[in-house]
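First, one chain by itself: the form predicted on its own, in structure tokens.
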Amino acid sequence: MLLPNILLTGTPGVGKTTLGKELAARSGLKYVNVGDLAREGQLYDGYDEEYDCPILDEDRVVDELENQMSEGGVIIDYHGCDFFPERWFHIVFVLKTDNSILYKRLETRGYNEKKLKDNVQCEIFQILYEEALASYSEDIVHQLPSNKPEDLENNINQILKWIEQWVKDHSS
């Protein structure tokens, strides 16, 4: 059976991982957190002192994921999206969180002041939504609210319905 590939993107702290893991559990799709994949495979290209984090080797990440993505049925979770091939995804969901909520979430992660400010500004200016619109066909890019537990449940149900319809539309 043919299954769709889904991209979950958005600023760090918007709830991509929580949504992705729960969605995978309920849909049977495979969940891939790009940050974890990079850590496990050491898919880095240096270290960013200012943000105190490794720099992702995007080409190696794409190479690592290519086979899985061509098979289908994968949920990708990452805060960037402009380096993934457009052909990979059937739908892209950009999670959006209110700034005050996001600030608190990132603060509990122990982000330094610069990283905190930059990520909240990124959310204010909808940088990742714009990146998704620039990287993929507009008709497959959707924003989802991610503030409260009810949002999580609504998003899961909405995406499960979409998956079900996609599978129906693509079964021979």
Ligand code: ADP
Given for the second form:
Amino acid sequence: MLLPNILLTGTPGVGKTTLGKELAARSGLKYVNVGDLAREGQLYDGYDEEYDCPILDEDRVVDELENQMSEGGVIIDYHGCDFFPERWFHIVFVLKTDNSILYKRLETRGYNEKKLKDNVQCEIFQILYEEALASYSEDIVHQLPSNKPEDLENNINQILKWIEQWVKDHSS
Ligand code: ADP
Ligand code: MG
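Form predicted on its own done, so how does the form predicted in complex with the named molecule look?
Zooming out: every chain and molecule, the one shown earlier first.
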């Protein structure tokens, strides 16, 4: 059976991992966290001193994922989306969280003041939404609210319905 590939993106803290794991559990699709994948394979290309984090080797990440993406049925979770091949994804969801809620979530994570401010700014300016629109056909890019548990449940149900329809449309 042919299955779609789904991209979950958005500012750190908006709820990509929470949604991605739950969606995988309920759809049978495979969940891939690109941050974890990079850590496990040490797919890095230098270190960012200012943000105190390693820099992703985007080409190696793409190479690493190419086979399973061409098979289909993968949910990708990452706070960036401009380096994945456009052809990989059948749908793109950009999660969106209110500033004050995001601020609290990132504070709980122990982010330093600069990282906190930069990430909330990233959300205010809809950087990831713009990046998604610049990287994928705009009719496959959707924003999803991600503030409360009810949003999570709604998002999951909506995406499950979309998957079901996609599978129907692609079976012969
Ligand atoms: P990301 O993977 O985008 O960085 P996470 O999935 O780790 O975000 O979520 C960040 C925090 O926000 C977690 O504590 C998670 O439980 C919480 N969270 C995520 N989605 C929701 C939601 N819809 N309602 C309430 N809290 C949420
Ligand atoms: Mg995450």
